[in-house]
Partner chain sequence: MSKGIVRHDFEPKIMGFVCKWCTYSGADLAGTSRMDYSPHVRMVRLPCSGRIDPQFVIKAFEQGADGVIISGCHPGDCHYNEGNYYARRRNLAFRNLMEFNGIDIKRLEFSWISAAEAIKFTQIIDKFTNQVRDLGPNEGYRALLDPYASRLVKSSEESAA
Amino acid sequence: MIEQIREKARELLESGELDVVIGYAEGSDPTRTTPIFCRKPEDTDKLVLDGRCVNTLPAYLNKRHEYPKKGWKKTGIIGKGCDIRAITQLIAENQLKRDEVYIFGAECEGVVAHPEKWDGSLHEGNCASKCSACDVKIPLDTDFYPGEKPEVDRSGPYMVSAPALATLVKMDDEDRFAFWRDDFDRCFKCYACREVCPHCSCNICITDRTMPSWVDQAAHTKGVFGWHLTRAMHLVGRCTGCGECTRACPVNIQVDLFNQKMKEVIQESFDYKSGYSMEVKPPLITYNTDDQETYIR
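Single chain coordinates (the form predicted alone):
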């Protein structure tokens, strides 16, 4: 599979159809891979694709990261199904044009929960929980797919794969608040969750604005709650569930639990699943006279 992708990527770089191909290469640690930007045809020999490829590459396509880079006309990117969902959402939100990107898709059996758990194969003990309920192991929209791509039914609801979410939902309000208070007590506002998110797209984050100052920048209870709740609300109806925010958190805060729950709420309220259509806009950034008004009391 990766050999076919390497061959196609080399061909497109040689012809000048692509200026760069974003993918994965071996890291300095054998349990890890690292993002790579292939600008020369020979760079494609370094491309790898296996269960260690956990980074969400579409974050590099976000306009916040000054994409496209100076001189780039068209970018190739290797995408697992969940990555392509993120690309689809970027296009739906006009953060990216479809003709700006060439998508190399491949079937994915899952990724490792944390690189240090990689032992050469994926199994129940090391596979990320988000992969157990994944319905895009065969990716959505692609420009190149090695082999024949089978049809997959994706009409079902989002499936909750995090046991912690089910437990959290059953708590009463006081216990749930205590859960988040204890989790957020560890946060020192490094903003790793923001930096890895493909959908944190503000050119200047609200926490970096000082005039006016909307969110307290200090890493105390008020500032931390203000930051996480603001970011979570900005992602309602937009998060595609890559889980990178939680994986990147250096103090293991389960940042993505709120958005996992809100994905269910948005689907129930608006029959919308983020990352499945380039044409349908997220419900909270559009207006429809047929929208439900059950939230009005």
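Form predicted together with the partner chain, following the form predicted alone:
Just the single chain follows, nothing else.
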């Protein structure tokens, strides 16, 4: 599989059709892979694709990262199904044009939840929960797919939430507040959860603005609550469920549970699945006159 991708990537770099191919290479430890920017055809020999490839590479396509400064006209990117969902969403939000990217996809077997849990294989104990009921193991939109891409029924459940979400939802309000308060005590606002996210696309994040200061910059508990509520709200109907925010958090704050909860709400209320269409408008920038309003007096 990866051989065919390497070959195709090499070919397209040689012909000059692509300026760069973003993929995964071996990392500095056997349990890790690392993002690589292949510019020369021979760089493609370094590409790997397996259960350790956790990063959501479309984060690099996000305009607030280096992408626009590089002068790349056409970028090749290797994507797992969920990554490609992120690309689709970026296009739907006008952050990217479809013809600016060339998508290499392949069947995905899932990824490890945290590199440190990698023990040579994927299994129930270490596989990310997002992969347990994934309907894009055969990715949606690809320019190159090794072999014949089978048709897949994607009418089933979409991004089944982690079991931890149910645990939290079952708690009463006070306990849930206490849970987050205690967890947020560890947050030091490194913003890894923001930087790895393909959809935190703002040139200047609201937390970095001090005039006026909507979110306290200091990482006291109030400021951390403010940050995570803000972040979660900004990602409503946009998060494509890659789970990277949780994976990247160095102190194990499972921030994507907020996003998963919002994903459920959006799907139930507006029948919207982020990352599945470049045309359907994300739910919060549109409306129906008969939207539900049971909560309104």
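Just so we're on the same page, rigid core means the largest C-alpha set that superposes within 1.5 Å between forms. This structure is a prediction, so every number in the text was calculated from the model and none was measured. Residue numbers count along the first chain shown, from 1.
The Cα position of S277 differs by less than 2 Å between these two forms after fitting on the rigid core.
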